[in-house]
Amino acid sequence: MTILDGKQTANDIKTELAVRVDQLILQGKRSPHLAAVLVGNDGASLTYVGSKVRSCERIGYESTLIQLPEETTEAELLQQIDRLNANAAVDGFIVQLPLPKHIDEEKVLMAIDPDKDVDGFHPTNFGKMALDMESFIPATPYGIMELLRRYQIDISGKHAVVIGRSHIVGRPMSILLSRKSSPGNATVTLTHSRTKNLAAITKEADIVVSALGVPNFLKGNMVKKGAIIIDVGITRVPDSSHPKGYVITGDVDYERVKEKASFITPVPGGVGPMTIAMLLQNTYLAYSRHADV
């Protein structure tokens, strides 16, 4: 069995990028540059977002945060959106998602510039994905591709199960998988809640990628020996014992599948770093698009 280390992965991938823009400061060129928008106090889109501005500064990127209060308005929000989109000194942006209930997210994420929107959610990036053509590819299926790649998993014609129809992971997921190209060319079943008999489909799986966001949901008997096993769940699952009252759990029953699987990823350590770390390559893309590289 071996662990598929996505710290490492994507500490290797900002080394990469941090020397890229090495060489364009010694050209004499301006660095990337990130911006991020995030609504409301929730904490774990805080530390989230503040991981993204630490690895900015590591590589190298300029990063702006621009942190709004609960109370921010749709329209407000909107305006905020259109300075970004003008903005030519800022190549990409996110806004950090769950919004607060009285803004539409659907409205929000359609009101970025495709050649902005790094985090690879709106529809023109999205239909040019699943059509095989360059566009920002949603981080953590990103992530999870390239992984698979560094690895040098061979996915060719194995059977491939993704748990989870999220726009964000699922939905695109299935499409990668699928595509032509390496790794790809995996037999895709997309499955969801409302699946029957679905331990019966992930026990025929080769690969098994869990959105599900249900701890611990996947087990030791629903997979089959020699299964590569990608966990894309993060559940803050509440613990007295420790410091932070709570631990951090993935959809895998990581003890069990573990001694079963070929490939896994760990939670934390596994797709978290990975979904970052493409996030800040897809910056690198929307410069290069616009600057001479």
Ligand code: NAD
Second form
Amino acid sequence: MTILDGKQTANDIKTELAVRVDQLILQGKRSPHLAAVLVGNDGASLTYVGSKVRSCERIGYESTLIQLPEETTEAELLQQIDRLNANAAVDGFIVQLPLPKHIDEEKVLMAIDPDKDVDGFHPTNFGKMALDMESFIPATPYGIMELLRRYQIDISGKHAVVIGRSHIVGRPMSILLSRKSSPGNATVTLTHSRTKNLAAITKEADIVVSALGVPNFLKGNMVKKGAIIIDVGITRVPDSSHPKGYVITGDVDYERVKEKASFITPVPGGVGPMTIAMLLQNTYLAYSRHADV
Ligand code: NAD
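Previous: the form predicted on its own; requested now: the form predicted in complex with nicotinamide-adenine-dinucleotide (NAD):
What follows is the entire complex, opening with the chain shown before.
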């Protein structure tokens, strides 16, 4: 069994990007610039945005964090997005989800210029991805594909089962796994909350990508021997013995499942760090389209 070390792989990617930034600076060019918009004070969102900004700083990107109060109106947020769309010094930006209930998420995502949509959530980018055209690919599934690529895991012709059909993870994951590319060419089953006999399906899988957000959902008896297991889940489970008062837990019953798996991602240290690395990668792509690199 091999542990797919997302932390190390993400660090490798960041180092590669940092080298590129150094070269840009030596050539007298500006560095890539990522902006992030955060509305409200959700603890998990603050943590995610914080680590995105810190990662930018570490590799020499410019970063801007725009923190707006919970009461921000939809119109005010849309104005902020217009300003970022128009700002030539910003290569790409993200609006951290989830947004407060009074703001229409779809309207906000639609307002982002697809050329700056480094999260890859705009329909233009999603459509291009589905049509095998160059686009910004949502960072979490992109990170999983990159992990498979760097570990040289061949999934061609294999049966991949994705659990969860969200627009940011499960759905794009199912598209990428089935694309005619490498890695890719898998035969994909996309499962969700209405799926019947899920265990019978996962037991047949050569690769399982679990993205539902239920701690320890995927048990040892739900996977076959030799399966490749990718755990996307991140749930804060209360734990008074931990200084933070919670532990980050994945969807996979790691201790049992790792006994059967050929490859497995840990939580934390698996998919999570890869997500940030691929956001930085997308920002570089946005930069290279805007600037004359
Ligand atoms: P979501 O809540 O939008 O979607 C969950 C999906 O799981 C839904 O499509 C639902 O149909 C499915 N589902 C729920 N219960 C099910 C069941 N019993 N059987 C089968 N399917 C079921 O979630 P999301 O935004 O895709 O996130 C999923 C998990 O991944 C969460 O824990 C989230 O925190 C985590 N996440 C991690 C990263 C990362 O970087 N590692 C990024 C995004 C999300």
